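Read the single chain below, which is given as structure tokens and is the form predicted on its own.
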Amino acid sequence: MSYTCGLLPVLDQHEDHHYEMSEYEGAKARWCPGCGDHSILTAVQRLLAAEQLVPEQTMMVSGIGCSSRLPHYMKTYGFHGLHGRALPVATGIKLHRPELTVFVTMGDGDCTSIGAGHWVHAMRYNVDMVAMMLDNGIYGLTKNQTSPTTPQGFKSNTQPYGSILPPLNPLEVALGITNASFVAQTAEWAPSHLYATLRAAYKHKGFSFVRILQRCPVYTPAIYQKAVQDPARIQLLVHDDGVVTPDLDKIYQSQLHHDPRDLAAARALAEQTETIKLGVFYRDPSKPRYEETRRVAPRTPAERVALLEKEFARYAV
């Protein structure tokens, strides 16, 4: 069952329709050879066809940069936005129609920089949404240039002679806002522990966000090398509440039972940068969500009419 836009129930005609992987498949992906952006696309319209979500019922909405490209792929509804506004479109989407799956996706510098402002309050409304921020440490698609999230010392065209602050640590920033309900990190070249994790945010209900550790071939492809080639530096948070891959066992041997409720640990080891932690750091999925604080009852076409020439009538000359 299905809603149209006066809320009134009319029957859903995909219901029988099984779709498969490829029917979410949209234009052909226009990124580098190698990018990891390539794989994440690949992991979302799994997800989609494990979850057999109705394209006309689901919406992608993304920034500016390589990761917000995405849409334009995807044979769903999409809303390719301004640079660092991608948040504040989806909860606007959500709010007004709450019966459509959403799912952002953004940049290091599109989330943490420009859009640092909405991406605290996203996470304050806690509106049910997957949020992706794609962190490859640098502006890829204006060619080069240091983001918030770039590590210290690396050279790039707006300093040449190396990043001087300290990268800023998404995780630290998002277990520290109040109300954050789902936090977790991934990679783009463990396609199985990428998959996971986003099933596991989509399951969620609230706001889920996920960094997703990217490779760029162009200008960052050594910045995660060490961690691609070494196993021995990524250890996996597992826990039945998070993320589970048995598939990777052998590979990832540095394992960490960590219960995603205890906020205090999550943030503990957000601080430890020693070895790179994938999983699922918080979840809570008691946390409020804004569209139920501030639900709306269901009103018809005539009502919205009445209610908008009341509101035009208090400005008659």
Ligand SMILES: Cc1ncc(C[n+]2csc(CCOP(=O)(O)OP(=O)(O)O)c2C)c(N)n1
Second form
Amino acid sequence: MSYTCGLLPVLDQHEDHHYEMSEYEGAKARWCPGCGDHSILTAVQRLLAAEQLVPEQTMMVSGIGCSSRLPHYMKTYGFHGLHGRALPVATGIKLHRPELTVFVTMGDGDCTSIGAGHWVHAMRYNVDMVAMMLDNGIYGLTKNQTSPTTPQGFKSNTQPYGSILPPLNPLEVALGITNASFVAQTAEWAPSHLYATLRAAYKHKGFSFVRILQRCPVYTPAIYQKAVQDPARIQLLVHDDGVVTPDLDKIYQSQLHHDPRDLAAARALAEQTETIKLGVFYRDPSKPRYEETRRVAPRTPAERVALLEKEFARYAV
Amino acid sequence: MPSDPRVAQALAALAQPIAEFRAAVQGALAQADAFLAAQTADAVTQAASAAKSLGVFGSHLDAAKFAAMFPSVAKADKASQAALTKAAKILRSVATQGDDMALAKVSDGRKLGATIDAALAGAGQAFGAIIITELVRGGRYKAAEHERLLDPSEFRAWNNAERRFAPPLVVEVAGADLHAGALLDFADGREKIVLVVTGDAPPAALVRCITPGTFVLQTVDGTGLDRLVGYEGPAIAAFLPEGAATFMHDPTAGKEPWQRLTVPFLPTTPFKAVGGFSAWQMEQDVKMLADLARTPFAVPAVPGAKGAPAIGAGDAVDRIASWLLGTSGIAGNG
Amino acid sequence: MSAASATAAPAPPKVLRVPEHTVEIVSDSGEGAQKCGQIFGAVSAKMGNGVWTVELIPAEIQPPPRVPEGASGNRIRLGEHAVTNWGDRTNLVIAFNEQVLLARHRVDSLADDAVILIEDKWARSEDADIVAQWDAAMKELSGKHYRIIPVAMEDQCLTIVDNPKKGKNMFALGLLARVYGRDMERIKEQIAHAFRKKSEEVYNSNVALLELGYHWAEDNIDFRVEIPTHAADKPLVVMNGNEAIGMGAIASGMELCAMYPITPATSVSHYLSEVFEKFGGIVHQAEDEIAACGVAIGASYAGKVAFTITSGPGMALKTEFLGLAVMTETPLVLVNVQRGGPSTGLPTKVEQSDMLAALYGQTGDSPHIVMAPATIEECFHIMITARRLAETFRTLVMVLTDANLATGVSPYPKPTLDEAWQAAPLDLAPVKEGQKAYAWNKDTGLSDRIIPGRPGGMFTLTGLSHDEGSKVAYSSGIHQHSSAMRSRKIAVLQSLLVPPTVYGEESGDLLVVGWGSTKGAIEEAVDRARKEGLKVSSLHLRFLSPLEPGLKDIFKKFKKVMTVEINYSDEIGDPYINEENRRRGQLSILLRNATLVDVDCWGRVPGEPLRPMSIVDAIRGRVPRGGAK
Ligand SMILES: Cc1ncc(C[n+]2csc(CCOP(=O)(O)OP(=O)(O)O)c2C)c(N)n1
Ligand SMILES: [Mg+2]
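Next block: the form predicted together with the named molecule, after the form predicted on its own:
The next block holds the full complex; its first chain is the one shown before.
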């Protein structure tokens, strides 16, 4: 069935159409001024325009949270579902319609707390999609509650004396999951890096997990402040099979050549948190993809009826 | 039924996209037929078809009321009905071809390129018929604008989307007619072509099809055919007689030609002329293949990052080792 | 009753001509009683008897030998005509040891005059404990008028095989074949089929044991049972309700079953996992029920309706997603194969306690369709209607079955397949100029669905309250209107339903109302009660949301209306219980609400299907001889 659906764009495209970036813009974004989500939205739109993705063949799936409002601001198909449950929905879409290009937007609470189980398994299924985790280290939409990635000691409405536990390191988790095929980290305040990372994620065939460090100007303005102001606190992981951003060479002088095929090195890098590392930690395009391994030949109604007759013969009295 | 077992092998390797194309054609045909039948249906017939679609348990519903609540199709004008009738005829003729739909043979006097063109034109017409079906069903058919979609259309007239969903093709061709250059015209979208070559053939003709984004395979026993369907871009393969070069050019395997190419077997001179191919031309193809596959002694450092260490010598050694393993046929393609 | 006297070699056997008979074969698990029972049931169906088979399943995978909890086997009810339920009590039992027999005795499964063929080697055991257990069991059983016939099964088997543990079930099958006059050739065919993956030798030794049992019975059993057979006028198929659901899903054209294993629903996915791919479908075993539901919704949203299958605890987990399907008007089919609850409850046992949770368990106002098949045959056919309704009404359709249907095996007429069941293709056409994501018809609430890929239709679907264009609603008026639109569809469906027909007279003293798997037992009970002169009829509902139309008019013609359900309800007369605080059967709550009729209820949660006789008792209690007050 994917085949027929894939023909859809043909209908309105007797001439090949060139999409302008503005053609991907949906409703006006209503995030707070200064929210890092704006920059992520722009990067996504830029990517779609650069890749000339057909809007009706592109899906934005999200959970619930500030970050999850992103689909409304795009002019593609969108699925703004339940808190923590974006990934199962996206998996279902891809299983029925592998020809659609799927992007998933989740918050840190969405992905690493309520949806943590789905996150682990989605990485393991390795269904081809770009999964963006917009990590502002806090529950934004519900107004300032501690999330799994909140820095220890950070005071929130639910842990007013300071966050009790050390934060969860999403990269370590992701890199520990069997069959993970793409793990990257980028930051919303480095737009060209963000763009290049999303592009690498899009180009990767498989489940591309991208943690995007994202400033919340209202609740967690300080957590990335030092890194924003002092580029020395950031180290870029560079590789021609990862992300290369020559325009950032001047700003981010600390760079490490890291081959994304090296899982052990990736894990070691993920553990080191003194500096924030941006780039592709790991990539293995050879990992099996669930929607491919589960792909079955379609059947017409007549074929199905004929086969079912045979099946009934097995149960004949 | 194909007499050459290699044809069956090639068809089997392409079974998935063939099934998908066929399902698309048959699905559209069923819709066209149902739509046309419903155009003339009275209330009683409509109730009966509603009852049918609701199944046996649907007897708990009043089928006549259901049919009135959910009229199965909108009424179409004469021109739309005529176009749909024509589309259905095209779809039916493609649907009844079965696997033959994906088969072509280069017959005497015809060129390889022209044969493929003719075969794909039928598919292009089926695309048109599917689109017409949808347009009529959606009440958007305009004769002036859309009628031409039912004409056979050659590959060069297909748009991007059509090329992406082009049906696969198995082509039987004599070695003497193996003009690989013609194949590049079809290396776009996701087109998959498998040539089954009979008789004496130039040993490495398909080397001319190699571009960074085209999957190219020469095989003598079917090895590698299973990789074709998985590749997202265009792919061309040839099933050649024993003695030909075997190689696989997999664009996903790396950035450099030598990373993408594995050459388990390279024939050696002298070559014997076949058809219009001279021995010298054949030698050129084989040399070209060897050149492309040759690993550079020194791998240049990746440009970029100040302060980053250049790729170490160890890295290059690893790559060369894996390449060597690959070419010896011991390891799978990296 | 004495264990010794029975083996006296009989003169020509006494022939018992009966319209029906129920048999049980019980053993420790792994001794093959189930295979024996299955073959016996299948052959009986082929010969033209009505058959209903139920598996007797121990709760543990490998219980220790010789304990009542380990009883495993089959119960087969045979009849001259179609058999619609498992019946009351068993007339003949073959038991491989006295402990598994005790298990059946203790749950009151055996008729007072049941004939019991039991392996008696235990009575002769060298282990004093076992002999003591045997003696104690015989003492316990002596309270009834059972006729116990000891059979030295293993000793007999030893005369032709080395290991009597294997193949004892075939000896037992031989006994049954002789007693019930079954066609030996057909039995051999079944054996050949059952052991088709084994060697010829295995087949031969099984057949030898079968014949040994047959001849032993010829020489030693002094009676035979004859149940008239009628050749079926239509081709029949035989399967359990879960297989029927799986096949129905295939026949409906659905292509994705997303699930997480849970008894008693899992076997649907076992069946589908085996065959679905060749039909172009897949079973996706998700990481949990929530994900399973999300995957099904994602797939449905993107194309053809998908379904998810589960049981009570799983349905609870899916709740939030089910609400999303309703709110976003995404078609979805959910099958709940009910088991006993609450909580983990009775995982393998039947109950009908999820009805209200299915109807009202989602948060917020969440109108959707709920249907229940009444027979194994309907398990097949309901899936086709479910998919169609989910798509045309753009909503969630729940199908409620239960463990009784799931594991019951019975023949039914082979469906006449129709390609039209798979129709309703995706609408691939471009979206009409200005078409909204929810272009609600103001009267009906119905609207056309836009699936991704359709040019010109781009919108963001959202679980937040939204307007016609799927824009998040910030005004109260929009929520009022969209709630009405989602609700209206259910009324529209009700307007299309045919009023249900009463089983029996259309008026009388008592109308029994049921739903789901109890239909066969209820109707049998009604027949019996009418024979006793009671003016009782019954009504069986397939649709619970919307309810079928015309119920109030039907109820009015009866002096009393009572539901019969396999869920808990308080009994008037129990301590503290009065009319005001009585917790009622779930269907009766629903019917009282819808009709304002004082609908009474009778419910039991015995962890087994209802027996017709207990329903007859309940009827007698509600309709005293001479008519209701
Ligand atoms: C089942 C459920 N539980 C809780 C909520 C409330 N809720 C909405 S968003 C959210 C957390 C949002 O935080 P995050 O995922 O980090 O996204 P952000 O808003 O920071 O982008 C919570 C707890 C909900 N909508 N559903
Ligand atoms: Mg957050």
